[in-house]
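There is one chain below, alone, in structure tokens, taken in the form predicted alone.
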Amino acid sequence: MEVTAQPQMPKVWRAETKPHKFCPGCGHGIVLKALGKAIDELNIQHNTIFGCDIGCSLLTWDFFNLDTIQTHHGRTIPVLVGIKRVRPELVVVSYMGDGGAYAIGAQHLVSSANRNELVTVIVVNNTQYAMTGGQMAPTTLPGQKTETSPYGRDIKLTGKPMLGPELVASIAPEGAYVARGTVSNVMQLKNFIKKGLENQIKGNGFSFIEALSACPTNWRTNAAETWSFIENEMSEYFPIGELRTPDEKKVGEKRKVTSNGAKH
């Protein structure tokens, strides 16, 4: 009896869910569905990686239907970035806490800004490192009590809380793209970082993106007493919106001239 070859149907991407294991109120969830929804707009499932840093970020490594890596705390951003150079075709996005991208991973943040690598990064902000119990992160806003600052943070010893965005739109060239949303505005922080898949789809250049998100279990507060923190306190400091968007012509015009091998 001769066998006929079934035909090979094409891998349907199934649009799944499943519990996220942060703490009740934690605003990574938050975050990754707006992620999640821009991978499925853009219908990029097939050719994206995920990688997440050490913190509670880490606890997306198997949240995705990706492929995905964990790194070594702060060096998501290095390792994504070797991804993106040996396999180009591929969008890469790298996941991190503010502990992750401003304090040990700032070398990295940095130079790759400065070099206007290909890759996608997201952080979010939650003012203190949250995973080891609440002490005083680079964000920490001024006068907020954390473990390691129990009467608040005193600026004149310890500085003033990083403006990360505003960083890497400084130093970045002309294709970057630099925003900082909130989860308090889902769809607008969607877009956000649909833009800077796009923006890496297109090779404009390096995209950034900062989530203001919550952690009422550190912060010690109840709903509304979160929700104000997140929409009074850290939006007045740390502001909504775009601060960095590519000049497609300009863009185009050094891709144009590169490629015809007149000027690197």
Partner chain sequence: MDIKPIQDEKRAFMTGNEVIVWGALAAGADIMYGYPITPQNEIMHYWTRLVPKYKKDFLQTEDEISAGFTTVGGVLAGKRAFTATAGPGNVLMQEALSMAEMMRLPTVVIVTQRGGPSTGTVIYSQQEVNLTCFGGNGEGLRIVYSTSSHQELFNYTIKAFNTAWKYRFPTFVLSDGYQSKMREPVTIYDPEEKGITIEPTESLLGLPGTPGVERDPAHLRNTYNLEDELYNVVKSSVKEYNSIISKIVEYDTYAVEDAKVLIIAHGVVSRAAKAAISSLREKGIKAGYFRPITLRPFPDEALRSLVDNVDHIVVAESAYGQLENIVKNNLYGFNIPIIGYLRPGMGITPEEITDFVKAELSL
Second form
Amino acid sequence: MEVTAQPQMPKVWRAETKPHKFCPGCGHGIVLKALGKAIDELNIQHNTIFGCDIGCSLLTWDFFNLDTIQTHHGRTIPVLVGIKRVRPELVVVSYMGDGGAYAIGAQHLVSSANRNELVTVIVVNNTQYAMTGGQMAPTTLPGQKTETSPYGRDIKLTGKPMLGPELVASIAPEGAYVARGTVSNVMQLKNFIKKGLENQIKGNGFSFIEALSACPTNWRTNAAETWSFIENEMSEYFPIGELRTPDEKKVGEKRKVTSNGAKH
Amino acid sequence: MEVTAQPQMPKVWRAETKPHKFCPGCGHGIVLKALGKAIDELNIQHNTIFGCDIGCSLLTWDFFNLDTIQTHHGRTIPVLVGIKRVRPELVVVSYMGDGGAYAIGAQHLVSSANRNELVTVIVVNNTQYAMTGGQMAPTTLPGQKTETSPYGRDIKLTGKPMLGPELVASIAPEGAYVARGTVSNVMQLKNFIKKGLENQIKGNGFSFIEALSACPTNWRTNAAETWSFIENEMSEYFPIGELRTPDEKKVGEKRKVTSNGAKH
Amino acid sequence: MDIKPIQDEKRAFMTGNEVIVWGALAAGADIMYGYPITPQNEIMHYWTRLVPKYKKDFLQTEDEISAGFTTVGGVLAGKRAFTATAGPGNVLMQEALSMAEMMRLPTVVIVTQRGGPSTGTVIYSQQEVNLTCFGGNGEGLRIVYSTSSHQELFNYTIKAFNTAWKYRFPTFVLSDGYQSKMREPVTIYDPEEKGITIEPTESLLGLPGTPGVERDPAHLRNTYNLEDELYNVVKSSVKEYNSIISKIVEYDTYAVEDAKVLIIAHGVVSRAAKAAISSLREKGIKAGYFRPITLRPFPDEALRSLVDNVDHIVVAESAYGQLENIVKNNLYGFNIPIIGYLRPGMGITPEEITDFVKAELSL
Amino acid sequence: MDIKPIQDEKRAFMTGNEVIVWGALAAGADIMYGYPITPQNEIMHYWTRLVPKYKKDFLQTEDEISAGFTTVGGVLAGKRAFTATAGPGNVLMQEALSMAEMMRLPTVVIVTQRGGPSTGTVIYSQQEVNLTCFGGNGEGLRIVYSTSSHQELFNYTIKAFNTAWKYRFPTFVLSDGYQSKMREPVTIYDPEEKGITIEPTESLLGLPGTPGVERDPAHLRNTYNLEDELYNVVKSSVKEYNSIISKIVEYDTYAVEDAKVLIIAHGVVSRAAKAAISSLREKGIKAGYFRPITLRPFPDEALRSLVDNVDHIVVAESAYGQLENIVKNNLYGFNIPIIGYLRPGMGITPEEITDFVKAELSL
Amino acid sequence: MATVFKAITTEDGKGIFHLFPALCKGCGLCIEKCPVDTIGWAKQLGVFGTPVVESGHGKPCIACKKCELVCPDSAIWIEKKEE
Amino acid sequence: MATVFKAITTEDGKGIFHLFPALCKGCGLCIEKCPVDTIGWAKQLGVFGTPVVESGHGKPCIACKKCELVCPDSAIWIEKKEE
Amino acid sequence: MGQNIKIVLAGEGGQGVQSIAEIISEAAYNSGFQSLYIPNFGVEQRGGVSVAFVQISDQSVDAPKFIIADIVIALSRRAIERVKPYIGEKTLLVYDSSVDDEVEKIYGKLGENRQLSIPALEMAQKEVHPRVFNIIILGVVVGVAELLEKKDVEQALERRLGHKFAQDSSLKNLNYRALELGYQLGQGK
Amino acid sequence: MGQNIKIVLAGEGGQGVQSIAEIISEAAYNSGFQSLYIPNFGVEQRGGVSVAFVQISDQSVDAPKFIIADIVIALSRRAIERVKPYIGEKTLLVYDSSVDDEVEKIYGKLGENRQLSIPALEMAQKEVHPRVFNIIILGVVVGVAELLEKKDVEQALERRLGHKFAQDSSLKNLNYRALELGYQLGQGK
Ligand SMILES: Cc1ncc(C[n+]2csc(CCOP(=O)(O)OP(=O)(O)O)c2C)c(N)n1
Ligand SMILES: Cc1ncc(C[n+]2csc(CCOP(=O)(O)OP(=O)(O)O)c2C)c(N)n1
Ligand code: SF4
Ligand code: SF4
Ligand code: SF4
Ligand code: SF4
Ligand code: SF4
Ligand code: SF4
Ligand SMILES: [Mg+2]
Ligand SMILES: [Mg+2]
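The form predicted alone done, now the form predicted together with its partner chain:
The next block holds the full complex; its first chain is the one shown before.
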């Protein structure tokens, strides 16, 4: 057969399962492209384990040519921590939504960051619980209408949008990598993810990347509105950039306690 | 009967259940004294609800002349949030251990802080799971020996001690109050707790006080060693002071999104 | 209640999730605490839309653990609080519900069953019977109503609040994804107009008067130091539970008088079972039908009293034997053959039951 | 395994929690994931002390949810991973175990039952039978060994790993606080010297070869889109489960040949039950004893085959009828009166059983 | 290669615009991102029965590949014309 | 007042040292905190059968109330002597 | 057909299948029938075929879903395959003429009483407006099912779209024409 | 007493009740008996009375806990009350003479074979050292129970404390003396 023009999917994408299961214009596809490119560039297809959460991320269960485990809602981090602890030669990627990471799975996020677990966590922030039909998430913007904030998110009653990377940066120890990218800047996002993977491979520490993403279905936006919401509304609230790189020192790092005045 | 010299317990302490159930020299007693004094000074015995966690804090279930609910391990915050949401006239105090707050209940801590719930959370940091016999907690110091870190906490494998107030401060919105006190400075601790209660009463926002405490039983320390561990080892790692007061502004506070480019 | 949500009797065509919301409003519910999960989501959606109008409250929590424990908080504070969940959310909620069971808190939980185990499907099943009736580390001192139609969803949502506050056991409306998502006719009404008294709530905390001064403080706990302390608490709950069974059990029967084949089903499957009776009878098979409405406590006496002349029992359920085991348990002592038409996570039609019965009984 | 933890047969006097650790070491366990809870704590304490010596791993997680899911991770990665929990921790762990049940992951969990419901007591009970056998939103496709002595704790901890990896259902050793905390003699040994082959583990993820290039990727999921997809998965698991029951069930009997009164008990209570037999026989009561060692699957055939001449069945348990219900279920069709000596959260002595039997049967 | 996609290829400016209808879901994200507005709706329907896109609707393509990059479905390949 | 505790009262320096044996668990925290080291172990046993404390072992009490403040069991009351 | 009818509608996400089902079932309810409507739903819904189940009866409706339908309406290429399980010996398959070839491929010839190809897409584009494609289909179903009075359907339509009609009266016209066109196509088949 | 004995030991946290129980049960195990030891435990342990249950038998031990004990040793005032449930018709209650009045108050006179007041606390203070109070009690139990050979107990003592004896040989002496003193007190009672 003559080789004709073919889509330039990242090599690690599994062509057999494309078109993927996401809605038209879904940001997940763009984040997964950035992740795919990063994996291609690092040449780690043979030893990467991909874990996806419940949420629209579950639709990636057969997305990659990677050994993949689709876990429970909010539980992708512990599953991958469990794997990494016994198979340190593997590169583990936890791919989750903002609801999974910042609400139901927040204890795992906080604890794995604090323990500096060698996992790379990618959180797709679409300001909603998308899979379940668009409820308010910790990341929903002030005033934003969702199915459970039908009159707009009232920050007096429900608080302000959760700043995930800022939270992680506040506790992650030396060696951690923390960044926030956006589907509006795919190459930058890819670079953040790549650094987050390298950070794990080098054994430095916890790696965390939030990606501002799009959910046109639940936002009920057309393409122009979608881009505008991400680039104007979201990016203003959620600042883009690197929050922690492994070379920085961190406050609160104190000397090792040699005598703990306890035990004998 | 002639009125003889009587112990100067805070008025809100319930004398009938004293001596309390804590070990000799337990820091809980000191924190509860600070809390008791703060309640006395604010004159809120009639409308304060006290919630205690599982952990040695459960031993307070009949400690105060306050309506008290002893909850599950890590779940005191949601129970009190549930109460406060429907009875805003009550002052609710969530009294928990470091394990309950920073490990099993971390999602509740993070989420209630983020939602700026009107609760006052007091976390007794004794660097251990005390009730269960002295296992490693998120707060255990580097090198410290516990029942599950018998050769000393290895920070390479288990991370560094969790900085709870710093975590809360990183996400709590405007109006929050965050401080760390110590049983070594009872009056300061009382003041922090009092401010945390006032902050709730004023309706400003989430209030969080960590108290560095003592667990001589599991530390296996005598009185001198106990004080030394708190004042030298712990205080060095966990800085004492106020981290957030309600008047400060906070980064990341952005304008309300008026048009979300979404819904109609 | 400032404004009565339902003034007159009203016929409507709506989804089950919407019906549940109207039921909760009719029962005077004050607040819903919840976490999104299919197929219960629209309960939250409808509820949040009506919250300002009827001066109700809503809190979206960080997970089902929190939804369970905030509900406990609302109940402790004396409010008619409820939550709704399904599948893995129901699994997580058992922690709070075991506390409610121990402390006799009148929690109301709507369960819209979905496929299991694990995340399973978001669609439908009857696989949460064990979990809802006996979940947690306890003895299952709970009250579970299994509904089969929108009318029942409405009626039993109201009843659940009343039962909970009257008897102080965790109370559940066990529904499923089909009932949640389908539309069918229903008549909603103001219960008081139908002579249904709404049980008053009661604060367990935050009572009037300064504790220790004007009254004793409420010191509520679920942890005991000695085996005997716990034993006495559990024993007295068991005793009370057993004493109210006869007041609580409900069931439905059809064509049982002369039945030789008894089909037992609960929830939405019972509709198919009931429908199968006619076609079986048309074919000369004397079939009858029994449906437990309360799965816990189970209407054992009612069932036992009508099987004497039955030759065959067929249990049909969208689960692998969860109802069948309960039936066996409650029919211990009989030896009528019981066969199960067990379809975990699958809907069941009248035709399937009819065919199954004919094939199995070689009739 | 670099160093064999147990070289020769060794008699020892130790606590049950210590025995469990030696059992896990003997079975070649690689890693324990766990969260503190009484009465399982010392399993972690002993394990962490031995970790460096035997080149094992340990991770203390942030809660039991995480302990369950990290264990799942370890198993997926092909390691002999295990965890231990109790009471409310067991409740929380059901979420991960429902995933293990769906995905057929050979997880091993040690349950040291404590008083329930809720936080209850930290001491002892047999109230986690329902939870362990049927917990989660599924059908309870699990294997549960209930032990009664330190020797069994050792033997069945080893067996649990083998059963799990051979049949790929979540496998539990159901113990209790008494067994955890008491000291009694035990003989520990290297299973291979006793001719017990240790089942090999297998990686489900992270296999050799580049996925999609040299081999198909492993795409593991627990969520299905259509009812039929799920139904087929559950059906095939059920089928496989049913087909291995006869290979798995275990039980113990004593003096059953001519027994008129059959005492059924499991776990540590069965010791008291067995002891009661002699004193009942001394008093002329022909008592016998049956003990299911596997509570799930239940040795129903064994039990059914020996009750034909029995006049009375007594179920003794430190719970309110959890075993009794299982027994009734499995004896459906018989009509021998069953009476329960039900003591939730309380220890049971031989004397109590003897007295109860005498009183109940007016003998 | 097991899976093969058919392209609709149009040339415009500096770029050869390959569009794979079996992948294009017609979301329009690419249209908005094209700096020269050359992308527009085509007659052909894509995988979801909605119109796919094509180049040639605005100024000539400058082969910046922005469209290719943002397409969530990898439905576009921009081949630079040999110069 | 329903609950009444008996005190052992000793005078020392500026303070009257009331010690409630039914509350004192003998932890020694007060001893370490006394700036004048006047607190020491007494013969009397407390609630757990361990020795309670008393003043008069060091320099005179300055009535700073530190001991009272840190006692986790509120077993000490320092009454300032009228001057 | 009798007073008891089971309908399956299937199509792509944008084709408005669920709205049609809702309107029909509500119309039936308004005219005094027992009626039950349930959509399919699952996690992979976005990309999947949308399916609606409607039952109308003069007696109570037994089970929310059913297997063999009386009428199956399949509106897209993928829907043709997807509805296979619901087609029994006597089922009438209604489909848009644009997918005649797909029907042929999958089912061969079903026989005259069992299949009905309608040029709804073309008609919508040419005679009314692509937007009201689903209303044509609605009309077809009403025509085929012969159970509901057109006026009841119109009433249900008003209830759902009335607020839009109020804003733009031409819309009302468009919808009513589409309904009528569909009705003509379906009636007597 | 026979070859089957049930012992309850109760005292304050610091009195070493659990250590005595451990040593006795291990000694019994070493001498070829079946033996079982279990402590009580609960959430309010710190301030509560510490209770140990020991069973020694030449047959297998049936249940970890029991109700009626053969011998109850109560070492503190609060322990006297706490052990009430374990005292049956034939139980021997052993207690320190310092709490004679408490025993009198709660149990009145139990009868000569049923109570044994021992001046262990005083003896420890005067004749050996307060630290070895529990070893005196250990001796008493061994003497009373008449089941174990002293040498087996000494062996168990060595296993537990041998490393301390090695550091300070006077300690060994002290312990052995305490054991002997207790044994004398208990023997034949
Ligand atoms: C324990 C549990 N609770 C709730 C759910 C239901 N659920 C499935 S997906 C989801 C929302 C996911 O939102 P997010 O993590 O933000 O991912 P998104 O869909 O937005 O990509 C929820 C709540 C579940 N599957 N399990
Ligand atoms: C779900 C659950 N998991 C575990 C436990 C066991 N548990 C009881 S207390 C406790 C430790 C408490 O430690 P911390 O919160 O630091 O309080 P402390 O005892 O140190 O004051 C644990 C793990 C429990 N009761 N429930
Ligand atoms: S619902 Fe939103 S997040 Fe989910 S696939 Fe569709 S567009 Fe993407
Ligand atoms: S164990 Fe520690 S924290 Fe608990 S009561 Fe004793 S000293 Fe206090
Ligand atoms: S971005 Fe991709 S899927 Fe979307 S319209 Fe353009 S080519 Fe099609
Ligand atoms: S390559 Fe650049 S200029 Fe060309 S079509 Fe794409 S976005 Fe437009
Ligand atoms: S009041 Fe001050 S000086 Fe006096 S005893 Fe107390 S601590 Fe010492
Ligand atoms: S601090 Fe209190 S309890 Fe401790 S020794 Fe001093 S007086 Fe006694
Ligand atoms: Mg999201
Ligand atoms: Mg602690």
